[in-house]
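A lone chain, given as structure tokens: the form predicted alone.
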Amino acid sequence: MTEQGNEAPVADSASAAEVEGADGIRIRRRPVTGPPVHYVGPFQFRLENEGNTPRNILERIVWDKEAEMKERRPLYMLKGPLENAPPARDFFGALKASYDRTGLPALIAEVKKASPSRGVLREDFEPVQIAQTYEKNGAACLSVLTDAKYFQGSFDYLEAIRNAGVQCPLLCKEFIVDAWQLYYARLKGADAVLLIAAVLPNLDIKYMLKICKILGMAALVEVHDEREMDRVLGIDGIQLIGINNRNLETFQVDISNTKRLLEGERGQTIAQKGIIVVGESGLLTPEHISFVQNAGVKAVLVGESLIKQEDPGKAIAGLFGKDISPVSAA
């Protein structure tokens, strides 16, 4: 473990306005006028203004995640356990192999108990059993929600799935704001992590990509719009780009967003660089899968439409319109 830094450099050294101007960051990393809750005498006041009130749910999650980082263990305490962590598996290679095997976008199936907007998605939530079912029914990789406050996730779920012998590479679905989280995700068995371009400036993304390479992990860099896509395409070393079809402000979903971001020169650049594009949000039917595949997507990340079904594994065949399990192809 040669990279010892545990702070992403840009977000802390520049003002929010400077960062937004330079990189077009959509999400403020922390309140610009102080904490959202102020204590005056025996009373608690929440000052509602643009500076210290989150503008959307992602910003609220990020602010809380920044606060969580203050409770972390020092990075040096992870070094010993990290040396004994199971080796990282090839997340990118697993997606490519699945696409080559089925001729359909590789599935990253999400182990997800709840969401901020929809509440609990599955009451009988058994993460290991769900993961095993996804793998048996053709998932190339798995995404595991680790955020506790908003998604009722846990790093313990990630660790349990890895220790149970699931062979699918695992994506740690966390809101990354600090390099420390990368080391911790690897310690818990992650083979890949999510980096959100709306949250992280370019320099932070570059910095975290280097750490991922040192740790042997892949990085799925998520974009929402043309500006974020252009930013990410300008960064060397990107292998995986996720296009989230959910609008950050309205939370409305429009899968035509994927096609729009892959048209013209952007699509050509992606092809030239050998980047795998992952479609995210709003993918519910075989027609949706076909639409994003025709746009240039070679993998999809799907959570709610699978986890809410009585048999999440069998729901995979319904999503793709055919059985994509390895057994069916044998």
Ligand SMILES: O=P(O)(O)OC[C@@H](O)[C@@H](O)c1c[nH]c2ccccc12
Given for the second form:
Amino acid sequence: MTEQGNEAPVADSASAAEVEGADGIRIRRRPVTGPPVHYVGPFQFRLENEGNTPRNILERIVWDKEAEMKERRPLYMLKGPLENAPPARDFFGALKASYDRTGLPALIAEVKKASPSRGVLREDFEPVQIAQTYEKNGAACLSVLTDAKYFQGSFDYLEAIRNAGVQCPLLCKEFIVDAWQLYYARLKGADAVLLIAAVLPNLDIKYMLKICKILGMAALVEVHDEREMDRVLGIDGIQLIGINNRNLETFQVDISNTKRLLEGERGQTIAQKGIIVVGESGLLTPEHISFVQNAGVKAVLVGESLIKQEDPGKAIAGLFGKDISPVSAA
Ligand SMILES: O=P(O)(O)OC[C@@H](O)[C@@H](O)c1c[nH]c2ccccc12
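Alternative state: the form predicted in complex with the named molecule, after the form predicted alone:
Below is the entire complex, every chain and molecule, led by the chain shown above.
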């Protein structure tokens, strides 16, 4: 397999060696100090963009998440609640079963109030109701945004949806930078977590996969370009790969990204390993769904085009061009 990817230019403040040393990751971790202090005579000022200010939205989110981590409860305090958490459900199995039932990509429907690129998507946001209507109308799994600052999400939504009796397995949609978040997601009812390859080096992904396994959770490992895809294909034990059509550094959406990353040898390796690929972001019409299905995905992750409709559940039939709700609930 080739190591060549569509590599974005390396930004000024991260040297090529730094990027190479971190599995090609351009997103940097938060520096311990703020911007460096400069003096002119008696005056002191801080200069932004000397490597100590985030260069794009993904970097900003990750730095805020790292700061958030400092206020967390110690891990040992999660032990009790973790033992009382509802047992994890089979996220991978639910996707597979749905694909086998409908012959269409299994739907992971996203409970998403807002996003940094689109602002508020839905004013009257009732997460439990939305989750229930998604389930009734044929979603195989649900994705629940838990980041508060940029997506107006909450771990309370995850917990409330699980406690309301929704059966679909739940993906905790979070920016994971620390293993602590995996335990916390599980105790709030998550059955799967998102691991973003643009943020996490291979060693972190491997370590986090082990913890997910111990906790009984699936991991959806998200890639955006060829280089990330090749990295992830080199890691043993990955069952689910998400191809994000949205570049989290620039917000540009291009659904042909899914097709490009599944062409040739990469697609073959994925098929051999029995990996389910999830097409993510920017899917709005039945044509989009068949486009990514033809490219090789067996599941799709959809937020905006459902959540913006008056009835997000009913919107599922519109998105797929037909009713995909389970017979028993129809
Ligand atoms: O609302 P959309 O365009 O249908 O996209 C859903 C989902 O793919 C998107 O929310 C997403 C994909 N990867 C992420 C990582 C973090 C936050 C959000 C995301």
